[in-house]
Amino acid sequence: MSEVTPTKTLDVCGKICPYPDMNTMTTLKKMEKGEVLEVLLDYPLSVERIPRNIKKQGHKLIEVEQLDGPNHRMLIEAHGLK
C-alpha cells in the first residue's frame, strides 16, 4: 500500500462500463496538477482500461492495488489539464 495521501476519493464500486471510466476521467479533469485521485472499483474491465485511458490524457498512474476479490484501489496523479 502506498504512502501517498489522496486529495479526493471516487468510489465506483457496483458500477459497470462505461461509468467507472467516465467518472474517473471527469473527476480528473476537475483536479489541479499534482492532486491525487483514489479510485475504488470492482469492475474488471475498468481495472484494465482506466490505466490506458489516463495515460492517453497525460495523467500518471501511481499504483493499482487489489484489495479483496474483484475490489481494486487506484491512485492517479492529475496532470491538471484544466
Second form
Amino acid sequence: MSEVTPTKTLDVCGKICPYPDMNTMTTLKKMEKGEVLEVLLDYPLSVERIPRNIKKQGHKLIEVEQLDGPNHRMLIEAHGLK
Amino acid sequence: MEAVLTGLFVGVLFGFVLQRGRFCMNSAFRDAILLQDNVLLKTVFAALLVELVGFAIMDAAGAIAINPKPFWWGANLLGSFVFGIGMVLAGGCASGITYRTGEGMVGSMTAVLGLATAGFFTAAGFLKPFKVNLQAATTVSGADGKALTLHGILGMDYTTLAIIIALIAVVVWYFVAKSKKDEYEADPGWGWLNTGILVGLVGILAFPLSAAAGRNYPLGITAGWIGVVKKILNFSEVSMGWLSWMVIGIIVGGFIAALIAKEFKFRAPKPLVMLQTFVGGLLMGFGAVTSGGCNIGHLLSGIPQLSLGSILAGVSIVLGAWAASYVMFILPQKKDQ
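Beyond the form predicted alone, can we have the form predicted in complex with the partner chain?
Let us now look at the entire complex, which starts with that chain.
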C-alpha cells in the first residue's frame, strides 16, 4: 500500500472495453498538476493498457496493486494540462 | 472421439494464450484510432506473419492442403462491415468475447449468446435465404473455378508467394521499427511479439489437427458456436464437430489462465450495457455467417491462405469497427470539448 492520499477516486469496475481507459483519461485531463487519481478497475486488459497510454499523455503512474481477483487499484499523478 | 480430444486441446491452448496475451482484435483496430495505441495491432500482424510462413511450409510439405474461402464481394463487404460494428458494441471480437466468458465476464457471455443466436438464424433459420442469395449474386471465382486468391490471380505457387510476402513484410517491419523509438519498453504482460507468435503457432497447429478430424480449415469461432446451438436444440443427430469442441476449449483455457493469474470473477455490467453487448453479438453473428467468417475465420485464418474474400472481409471488419468507434466514442468526445 502506498502512503499517497488520492485526490479523487474513479471506480470503473464492471465497465466494458474501452470505458475503463476512456474514463480514466478524461478524468485525468480535468485534474490539476500533482493531483493523484485512484482508479479501481477489474478489466485485465486495461490494467496493462492504461499505464502505457497515460505515459504518452505525460501523466505518471505511481503504482498498480492487485486486490482480490481481477480487482486492481491504480494510482496516477496527473500532469495537469487543464 | 479424435475431434473431441484435439479440438479441446487446441481450444484450451488458444484460450490460455488469448487470456494471458490479452489478444483482442476489437481492441487492436479500435485502439489504433481511439487511443493511438498500436500494441495489439502489432500482435495481430505478428500472428498473421507466423501463420503465413507456417501454412506455406506445411502446404509445400504436404502436411496440409490450403482451403481458401470463396470471394463473394457483396457478402464479404456487408457482412464483415456489420460484424465490425457489432464487435465494438459487444466490447470484443469473436475470440475476445469467447475467452472472456471463461474469465467470468457476464457482458461477454451475453455477447456470445447474441453471436450464437443470430449466427444460427443466419446459417439455418429465417435469415438464411438472404445470406444465400447475397453470396450467390456476388460470387466471383477464379479462372479454374476455385476460390479467388492472390497467388491464383498472379498465377503463382502459393508457397512461393507466401514466402515472398513474408520476407517483404519482415524487411518493411525492420525498417519501420528502426526509424521509431520503442515507446513500450516497459510493456507489462507477455509483450506484443510473444503473444503474436504464440497465437500464430496455435493457428498453425490447428490446421492439420482440424483437417485430420474432417474439417480442412484452421481456427474459426462462429461456426463452432452455431454447432453448439444446434446440439443444444438437438437440431441434428450429428455429434458436435471439431470447431465446436475447440470453442468450448477456449472457454476452459481462458478459465484456467484466469484462475492461475487470480483474475477469475463473475462480474456484470449494468443491464443496459448487457443489452448493448447482446445486440453487438447479434450483429456479429449475422455479419460473420453472411460474410462466411468472423475475425478468426477470415482475418486470422483466411488472410494467411491469401484468400481474396478473406482479405476484403478483413478490411471491411476494420472499417466497420472504425465507423462504430467514431460514432460511439470519438464524436461524443468532440462534442464535450
